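Given as structure tokens, the chain that follows is alone and in the form predicted alone.
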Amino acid sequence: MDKIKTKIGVIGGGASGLLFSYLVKKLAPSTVEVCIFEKNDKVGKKILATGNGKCNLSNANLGAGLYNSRFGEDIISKIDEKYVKNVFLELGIITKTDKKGRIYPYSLSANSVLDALYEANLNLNNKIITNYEVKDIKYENKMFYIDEFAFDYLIMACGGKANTKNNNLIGEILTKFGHKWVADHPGLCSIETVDATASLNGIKVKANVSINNHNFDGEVLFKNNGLSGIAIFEASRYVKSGDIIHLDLMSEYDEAALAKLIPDLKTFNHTFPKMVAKDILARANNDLNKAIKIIKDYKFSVKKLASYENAQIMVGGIDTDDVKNSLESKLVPNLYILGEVLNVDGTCGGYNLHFAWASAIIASKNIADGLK
């Protein structure tokens, strides 16, 4: 008599998705089938476009308060670094770590990362659809259903809209299951501002960057239409509409020490880049004491953020009130949450694949230990 076969159904062929399908049929009986869905033409599409192609699987600096949440930073503490270095050298990849502690695929290239993961899911006979957007999830008597697909657990690996179209079709059927929805909107982005930039248009400044009670240190880089770098990336995580960044453009000094070093016009024009100066005089009407302030304070209105095409991450997403700390469902038992889709959104450095890699691998441990 042939054995009962464990089905397993994963939405979404991202980094979550095709690790969480890797492992688990690794780890679990053999009974254990696993089918992937994907919307697009290929999997990990999303992939290709971490750490400016070059894949930045995780960092060597983790630790508490790079998460906009205590559930990040929990999954993180099970899951370090060195773990996901090792799951990665099962797969064939070797990996080597930057100064900033960035960790990267040796060949520097985020196709290496996906076509293991790839071939590591197509040989272990792993089905996977794609140009497959699933529109409904159906729970009956114990079971997901999928159009004509039955299955005993599924995982919601969908990811979010960040660098996509999505349109949160998955988010809307969670909601609909009882799941709470934070609200989202694009992260680790540009910001448009209502003060004009376009003269000050490719220049980089060191700066301070402050807005509601966060605060970073970084590259500041002026566009056509205002801000963006790493700085700014950080910052975005935490703006809305309406807000106001605030710009230290020398905060090793304090004011009174400002009023020393730059005792006339002709010192604070050679300070910054040539452009930067004139537009700090114009807010200043030529004042030197105003313009010492706004080197201080050189605020910039939020118009709005970059859309979610030119995001890294979605911040908000579903509650993770409403999830355990094995990523199943706390109201739907067998259902997984995975990665992105999840209110949980990490500085830059690698944080958020990191994130989607360790949901990934403690929910495919959990469910193949609970199989055996």
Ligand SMILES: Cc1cc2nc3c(=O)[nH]c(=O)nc-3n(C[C@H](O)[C@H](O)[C@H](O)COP(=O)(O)OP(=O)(O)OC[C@H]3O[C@@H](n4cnc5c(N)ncnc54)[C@H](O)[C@@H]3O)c2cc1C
Contents of the next structure:
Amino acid sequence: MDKIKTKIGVIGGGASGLLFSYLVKKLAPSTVEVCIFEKNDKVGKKILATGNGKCNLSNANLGAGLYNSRFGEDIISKIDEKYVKNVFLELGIITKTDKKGRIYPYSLSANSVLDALYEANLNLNNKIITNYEVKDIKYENKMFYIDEFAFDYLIMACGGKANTKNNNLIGEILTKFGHKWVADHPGLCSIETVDATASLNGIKVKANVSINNHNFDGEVLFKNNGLSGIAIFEASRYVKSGDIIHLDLMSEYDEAALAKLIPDLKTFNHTFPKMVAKDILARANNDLNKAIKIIKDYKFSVKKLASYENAQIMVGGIDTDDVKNSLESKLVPNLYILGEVLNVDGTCGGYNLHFAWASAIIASKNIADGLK
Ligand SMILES: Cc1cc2nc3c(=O)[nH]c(=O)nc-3n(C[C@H](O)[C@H](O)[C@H](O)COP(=O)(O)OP(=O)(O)OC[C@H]3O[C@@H](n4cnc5c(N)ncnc54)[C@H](O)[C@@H]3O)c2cc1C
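Let me have the form predicted in complex with the ligand next, following on from the form predicted alone.
What follows is the whole complex; the chain from before opens it.
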């Protein structure tokens, strides 16, 4: 007679759900049965969009200050990029690392990553049900029920709201179980400003961007209705409507040094792109001293963040206080919460996918160990 297997339901066939499902089955092949529910017609659609289609899947520079929370840092301290690279190597994915430490599949194609994860699940006979949006979960006598399906373990790997139609179903389900939801907003996105930027549209500058005590050095791209570029993306994790974004266009000099370096309007005009110089001078009423102050503090008032459809991540989500370091819920035994639906967000450079993989690795090992 066949041994009764432990049934594991996984909500979400994205980064964390696909990796978790493969790993848990690999670690406990004769003990578990895995079923993935994916609301889209295909799994892993978001993976294909990552890194401009190249999938920046991790980063060689892991450390403090890259995530919003201690919880995120604790998780990555257990699973570093070498661990993740080895997991992908087993899946047949060789990686390469660029000068900034960003790790990509050697193919520079997100398709390779998704194919490898998908095939690994199929090879282990994990069940994948697409076009199936989980709308409710029942929990009775230590079993989880999704319609007619019953599970011993349930894995929430449903991601955040970014790049989706802003659906908070899973957040609602999890809060029904008592988990707290930290207010969310789009992150790693452009910012609409109250101050007009149309005349600067398309211009890129290097700047130090500061917002609410956070500082980022990098490119700022002016858009028709606000600011974009990598430094703004990073700052967006800390921004809300009404905040003021400060750009320092020459952060290597202090104001006194700039006054010497830029003695006249001619020099000023040749130091910045023409329209930027014009905008600053208009704000300064053509007063060079005032213009120099603006170089160090070019202010933009935030109207709003870009919509979720145009953001890379969700900031906020399930409160990590309600989750153990094994990723198991503190409130409901055998319920695990992975990836971006948790209130863990990282900066640009592969850190968000790294967290998704790391959470999947830890949870799969914890469950498989418990079944031994
Ligand atoms: C354009 C873009 C570029 C990005 N680039 C990078 C990058 O280069 N590097 C990086 O580290 N991060 C990047 N990110 C962020 C990264 O993609 C996410 O952080 C990561 O995918 C989160 O993994 P996850 O498993 O938590 O969720 P996801 O990968 O989003 O997977 C969640 C899955 O759950 C499904 N789902 C949701 N609700 C339900 C439901 N009720 N029933 C059934 N299925 C459901 C979704 O359809 C989805 O397939 C990018 C994001 C975007 C949008």
